[in-house]
Amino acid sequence: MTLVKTKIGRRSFIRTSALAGGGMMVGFSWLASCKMTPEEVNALPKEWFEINGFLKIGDNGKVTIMSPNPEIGQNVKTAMPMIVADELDVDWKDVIVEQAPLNLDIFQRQLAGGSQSIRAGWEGLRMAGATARKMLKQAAAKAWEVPIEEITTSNGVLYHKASNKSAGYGEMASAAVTVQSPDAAPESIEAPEEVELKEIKDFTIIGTDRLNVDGPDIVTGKPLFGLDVYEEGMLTAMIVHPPAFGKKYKSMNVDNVKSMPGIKDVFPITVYPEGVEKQWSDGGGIPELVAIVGESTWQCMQAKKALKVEWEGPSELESTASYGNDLDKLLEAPVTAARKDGDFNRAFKGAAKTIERTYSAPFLAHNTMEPMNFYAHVTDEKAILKGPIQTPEFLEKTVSAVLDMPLDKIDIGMTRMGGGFGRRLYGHFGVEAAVISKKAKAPIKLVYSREDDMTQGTYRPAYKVKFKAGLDEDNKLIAYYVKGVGTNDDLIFENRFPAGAVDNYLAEKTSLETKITTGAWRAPRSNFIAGAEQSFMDEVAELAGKDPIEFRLDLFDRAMKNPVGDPEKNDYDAERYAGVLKLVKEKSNWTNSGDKARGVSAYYCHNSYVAQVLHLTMDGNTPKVDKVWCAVDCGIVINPISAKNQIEGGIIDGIGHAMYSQMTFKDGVPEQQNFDNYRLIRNNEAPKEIESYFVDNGIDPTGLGEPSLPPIVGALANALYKATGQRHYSQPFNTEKQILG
């Protein structure tokens, strides 16, 4: 039995109050959402729509959960309600969830990012369900005049077996707030100070397959996404931004364009006026743009083609080759060590065998299926915005600053997102929509074209990393060095593996400042460094004459039994790390794989451990990925079918970008503007089969949306070497030698 307090510091975590239409609502700080069907909406009391941020138990037995968390495609709209429903002990079919608007007075961390939604909400979600269940039991005990210990629950029904009494949650919901005792005045039930959480073995919903609650609406085309938003009187807006980073607006042939069919206005805008305090989420915004407002997207696109905008000022960026040279220079420049164990330089010089390798990766676009868009209606009195955003809290603060309008006059609504991958952490497009609406004096929906999205910026940084390693005469790894550099990013996680497993370890990092706007891209930094590290680790294992899995396991054994330096500094748990390697070794039948082209990789990020084996064959010069085995330790798996989907999506995404994708620049201008010359993975290039295995250890859940992507790059590179004899040091792999796409 696990007991948890319902108070955190001075703040009461649980609140209760009566509903005007009957029932009980339990407020809590961390929930997520699914969508009500029209039939369910009609069956609910009207008063339920007037409250945000609460678990509500209606007199009809339905349970409604309002979600503060944006749904980015990671399926929290199904997983989070599953957690509440299990602790509440209600039938899953009786759970309804709504998307809550931004409300910082009620919720915390209204953000989708870092694969942290379930991890951060785990205890709070359980507490909310368990508290409501205990209060229902208290109400039943008083109503039936029996000890609460004798009350049991199952599928939304309360039972007292000795008296053969039972009642549905709906019948007891109002009584749970105000109970009439036979010999006393009406008495309110206080939220308990402590509640019991279920044992893992008693879960009935958590750990079972549940289909995406939005699935039917998605496949039938019901309006869920930002691009689906339509309001009466709404106009369409599009933008024109500078062709090269660093240029500013000068003039345009506005009169000719304004006369085109359906065009209402064309004007320049300054998105971020001088002196406005930006949030971290505004990093990707271009301050000066031209806005086109019209009746339809098509009319605005035709106007964009006809519009001739003159920009001034030289580009402040160099071409791809020049920033590549700058990264090389920084790799050789002295910097302060981020971590130093032992004396690497001395050990490396005295090593019997040494190896040095450098790896690089280009800028990448996010390319979400749904391009950036946002609805805004700004008047003198208020600003109403709605759209797909991962960071609504920070968008609200920036809009407040830009419009010089109090926060309580701004309403941010969240739609489902057609992909994010970190791109929608940066809400400049929402700010742009607000500025355009204010200037146009009309409600507008800003819509980016694919070209707008790909050339506006906010790319995955370009990276380079150098590794060195030294082996002694017994082929033991005695020296390990890593130095990384990224554009606007320092790349290295100095306390991750193999830190703590090598006597002489040195990690250094630095960054190259550039005007190219960069930001988080699925599994930031890990998306590159994992593949580079695991490719290098295979080369070191080969130099040592050892099996690559056994070589890694030996290092983890050292980190477990006799760690180097302060083990508290290490980010990872060596035993769990080794565990996924052993599991994937077993499931892939690695020992008996013979001469097959297989590559292995393992990585820790977002609090989770993933190991993968990739098997491929060559069709002429073209690699075909036949199968991937993936072992994952992410703690308790809430929804296995969804978890497998996330693992598979990350694997496919990682293979595709490692093989084919890149953004290049010439005189500050992006050379790739659409999918005709920006290569993404195709259906026939995805793995033919993926097997996923999850470690069942009962540990609280950790991240899952991102951890499967980083290591697959290393597994792919190592398998390509086995198949072709060629190592790959630069992404995308299909640009090197004979590997074709």
Given for the second form:
Amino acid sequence: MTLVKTKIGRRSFIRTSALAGGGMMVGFSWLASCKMTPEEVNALPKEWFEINGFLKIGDNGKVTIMSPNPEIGQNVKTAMPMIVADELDVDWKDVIVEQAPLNLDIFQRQLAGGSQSIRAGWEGLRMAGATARKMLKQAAAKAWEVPIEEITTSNGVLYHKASNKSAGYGEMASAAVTVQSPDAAPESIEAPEEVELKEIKDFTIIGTDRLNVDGPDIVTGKPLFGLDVYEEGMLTAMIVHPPAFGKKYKSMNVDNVKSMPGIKDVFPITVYPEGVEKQWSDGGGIPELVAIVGESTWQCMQAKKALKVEWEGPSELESTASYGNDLDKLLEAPVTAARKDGDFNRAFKGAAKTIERTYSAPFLAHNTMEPMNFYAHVTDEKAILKGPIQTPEFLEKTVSAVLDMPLDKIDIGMTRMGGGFGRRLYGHFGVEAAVISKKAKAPIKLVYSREDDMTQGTYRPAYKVKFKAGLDEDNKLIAYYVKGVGTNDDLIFENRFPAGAVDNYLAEKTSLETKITTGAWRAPRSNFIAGAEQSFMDEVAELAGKDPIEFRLDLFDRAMKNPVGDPEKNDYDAERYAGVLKLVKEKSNWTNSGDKARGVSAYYCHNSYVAQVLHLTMDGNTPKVDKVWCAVDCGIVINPISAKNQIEGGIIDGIGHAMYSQMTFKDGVPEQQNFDNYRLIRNNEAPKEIESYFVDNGIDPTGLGEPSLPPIVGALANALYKATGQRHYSQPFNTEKQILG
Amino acid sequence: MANFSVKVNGKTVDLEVDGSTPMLWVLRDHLKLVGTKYGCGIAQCGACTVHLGDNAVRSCQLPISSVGEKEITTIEGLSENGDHPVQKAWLEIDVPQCGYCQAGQIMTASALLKSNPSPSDDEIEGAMNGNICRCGTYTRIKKAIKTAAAENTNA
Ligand code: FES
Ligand code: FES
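Since the structure above is the form predicted alone, I would like to see how the form predicted together with its partner chain looks, so please show that one next.
Full assembly next; the chain just shown is listed first.
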């Protein structure tokens, strides 16, 4: 056992004693149509005892565990409670999972993003479970008048072996919440100062396959998502935003639109009034919009079509061609180095062989399947908001500033999200909903059409990167240069691989300001730089006449044994990196793959290591991905079946966007508005088979929602080269002539 | 506005809406059957798929005025207890990620299996190509359809 000090805020252990069972469950099914079956009702405890902010135990042994973080499909709603349940030592079938409300007094980091939910929550979740277990043990020790050290637990039951006593958690729950200080006010109840955490080998839930807790509701179409919120008296709102980036509202003719059936009001809004600073979490929120409020979505859509708004703005608007040129110019412009080891220029000049390549990628929309939306009911007294948001805490702050209302009058509810990929970090749509509700003096649900969603901005930046490499007579990599540029983003992680593995290394970066708004998109920067770097590395290995895996392993060896520069600076662990590469080599039987079209790639981001081998065949001019092998080192895997789902999703997402997707612009106007001309990967283009393997090393868990995406682009490009003899330098690959024929 | 009477999940419902209103919004806004999802509104994504008779159709392209006597089945009416072989296979394979597209995927898959109880890989891809999954659950969807098909033939 590991003893740890409890670090959770003390307030999280303040409890009320008994809560009525029925009352609790009303909060649980916040949408009226979630009727419980008679079996479910019978299984409900008569009383619940709130042990701490994370969990409550019913008198019949049922345990409700709160999942603190927003759910975007990364399945933390199953994984986070699994961690609590394991330390609490209960049977998973007795666990009911509930989405926790925003409450930063209890929960530490209620944010979905950067693949950090599990990594950041790990300790706190374990402690929440372990603390509750200890409190139950204390209660049993007191009741049975035996030392606490003699009490053991298993699957929700407390035992005292010597006296042959046992009791279910449900029986001790009421004593546990009052044991320390029965007569004192709740404020003065102390949680244990020190608790024991399980050894990894004693985990019974962590590391086992547990099905998605929301699965049954998803496959039967229950209301779960923001768009599914329908409240009493609620109206629908839609917005019209400027057709081109850089334009501003001028005027409109609303008379004929206001009289359309079901339309209640049409008005311009200023989302961020003067004096209110936008925060990072407002992203590319457009300050001036036109709002339409009506009875139903279809009626609002008709009004939107009929409404003519005049916009004004600068005559010189940006186009794909213009920023393409500007990025090219920036690639050649001098900048200060982000990292410099040795003397790249000299080594490159003196090298026996050299190679230089440039790669590019377009803007991308997030295109979550559920378009942006939010429910808001703002009155003079309070603001109630509910919807799909990755950053509820930040939304609450902006809404408070915009409405000029104190934080404690604002209530943000989190619904399940129909995809995030970074898009719902930027909650401007929640702010817009609040502003519209206030002006309309009614509860409204703001709904973006797909076109609104795709043309709103907040895109993955467009990028270009240039690499140069030099080899000596022995085909050893002696000089490496990387320079990255992007729109509103500078692309390069200068301390990532191969920094530390090459004697003469130079990394440079700079960014181009644009009006087209950008934001984090699944695995920011890595989503492009990994594929470019790993494609380049393949060419360098080829130039060196070496097997691409051996070539990379040699570099990791160098970084391990004799790192260049200050090893503390290197943002990766070469041994873990090499580990996933060796694992994927073995699992894919790489050495014996003959002349099959296979590509390899490895990358590190979000604290996790991933290596992949992709195998494809050409069907005429169309590549078919037959199989992907993926090796991952993300420390302890909480829920393998769902971890693999994340990995598969990242792989399919990565292949899809690299192959098919792009946003282009003409005079500031997005040229793609919906899925008829924005290509997303389809069922027949996804790999036939994906096999995932985990490195078993007992290290604390790290991110999994993003790391499988970045490297797959390199594996795809490298396999395409094997199949067609063509290298790919600009995404999307399918618009490059070589593939389309 | 006009009066319509439509059969949804075995019940006849009467309502007054504009005849151009797509069934997608009738189901969601008026009948509060929100399992049928909005994704694109232009027949490109399949999130809004329902059954019209035995066929999978895009409800965003189905004005209420054109439904007539035909029976509409939504995800809520696919089975009484969520135990249609396709739903069961979806749970067993743990298909959903965000879950938003899955009602549409399930409705398309269940219509496919009704007309073709043991589809080939190509037939599965052909039928499912109109349903986008932004989370990338395609590989599992294919597997789940095969699992459901196997249960069909064993039953
Ligand atoms: S919403 Fe009907 S196909 Fe996309
Ligand atoms: S599961 Fe998220 S779109 Fe399919």
